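Only one chain is shown below, in structure tokens, and it's the form predicted on its own.
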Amino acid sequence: MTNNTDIHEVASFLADYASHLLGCGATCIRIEKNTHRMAEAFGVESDISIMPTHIYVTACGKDASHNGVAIRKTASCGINFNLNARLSRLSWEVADNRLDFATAVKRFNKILETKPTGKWEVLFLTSFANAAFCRLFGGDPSAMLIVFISTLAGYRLKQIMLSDRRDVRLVFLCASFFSAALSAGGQLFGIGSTPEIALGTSVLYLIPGVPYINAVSDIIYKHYLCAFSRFADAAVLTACLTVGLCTGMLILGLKWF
């Protein structure tokens, strides 16, 4: 890169990628890692910051005379795996192979237009997991059925709220009270031998695990305060959760020790 005009978009190339792949759910180290390698194939310096809501992107040339700086919200993608693997691994196209940037921008595109997962396979996938999970924990096959119906139902809502664009947090609340309070019906009507751990594992779909291990990860790599933010927004999650199952208990009855 020679001049002002290839480095700023350099520049906001790397901000749009880092900012996507924080979105989508990927660690501060793989968003450094892979920003940086691609920087290096592209034959500019870059450094970068990561703030909670934002990526700051910083790239000049090998003689530092030219440098070019660019600014970017956190993408709202949600976390998607498929997503985070693509652009992974197109950084690694970029070093291995050397794309050149007109060619590594045209991916990127090409890459953001991959559809996600179809909802209806989410839902039953999703379901069909928390009923194994039930399993695990020792439910019996009415106890499995159980929390198979009501995580279809529960998940189903968060869907819809989501798609309707309500507060995540409201939606998590709600989804729990909704499959709790039909988890229930097992107690409440003498379903199975294992009534109380169908109730327990009905919620298991919501705990947001991704932001607890991306947490962890963060600290581990002295990114503390991404780490801390995103524990913070995991912890506020689990107790809309726990609010929801622990209201759909007390409105059923049920006694909670």
The other form holds:
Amino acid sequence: MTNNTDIHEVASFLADYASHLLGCGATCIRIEKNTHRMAEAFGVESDISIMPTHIYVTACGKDASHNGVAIRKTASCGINFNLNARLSRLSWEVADNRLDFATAVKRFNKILETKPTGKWEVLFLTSFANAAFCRLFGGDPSAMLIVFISTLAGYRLKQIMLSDRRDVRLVFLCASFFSAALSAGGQLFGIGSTPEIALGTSVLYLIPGVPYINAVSDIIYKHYLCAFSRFADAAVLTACLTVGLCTGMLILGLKWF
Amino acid sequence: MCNDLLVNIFEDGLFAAIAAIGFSSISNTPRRAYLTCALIAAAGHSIRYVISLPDFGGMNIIISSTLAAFAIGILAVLFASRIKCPAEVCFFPALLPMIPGMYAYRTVEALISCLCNTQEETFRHYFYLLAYNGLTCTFIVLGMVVGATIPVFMFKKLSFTATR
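Beyond the form predicted on its own, can we have the form predicted together with its partner chain?
Full assembly next; the chain just shown is listed first.
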């Protein structure tokens, strides 16, 4: 990189790249490694600071007076492992195949156009998954059917509310309320022998597992701020789903446990 | 008896695999990773099932979950490069079926029962249940996550070149 324009473009690109990795649920160590790998391939020195909601990237050419800084807000692309895998692969393509900067940017933009998994596919697979979950916790076939139906309805509500751009905390609260209210039918009408397992399992598809796991990974690599932020986000969502579950039981007049 | 045990292990693995595929789809995991996630989940869950059986040592649920998660982590690191995905893409859906959902549910149950019962004896009973279920749940999750993350940390080079 020979001039100031180039170095700024590189810093901007790296910041965009890192912000999308952070947004799609990559761990801090992966973001650091991938970004440095690409910066090295472009022939610049880089440093990255990962904050809970922002990414700061500085890039510096061979001549120390040529440097660029870019700050990006974390991309709101939601947890997306496909994007994570493809962005990670891009960093290796840049490093191993010595892709030039323009091609790397082009490929990056193409990766961002990747479509998420089909909503109906996710809806049914999640419902089957939660029903299987119920079986693992000792639920009988009736409980599994109740969990399947309540997950199907709750997850569809989640999809609709998220596409309407509602606040994610409200979405979790409403979806868990809806699922809990439906699965409470098992207890109200005495369906099957394990209705309490159906009720307990019906909201588990909402547990934000990725942020919890990433938080531990960040702690191992000493990214304490990000770890705390991810943990707090996940804890808030877990609290919302608990409130939804309890409200459902309260309104339906179920005996408190 | 041996047949019953095998059927139970198979059943446990099968439902864990179905759960893993479903939870993979929520996180937009690439389709080529579904089968790997399912197999790793089935292996992990079956390992936990077997080592927690009284005939096979009857290991405590926290230790058995940690060991099973460690196995999941190792398998994820080994298989990640085959499907060109980061290791965490494989182990996250595989870990989910081991989440102690019923302990979490019983913790909330005990918390609300605590708040609704002010008599000392009853309160103490529910507080005991709150602490028991809450601590068990927390340490299972912690053990699982640490157990699965350690292999990524141990085989750093292999883990971070999976997408190469």
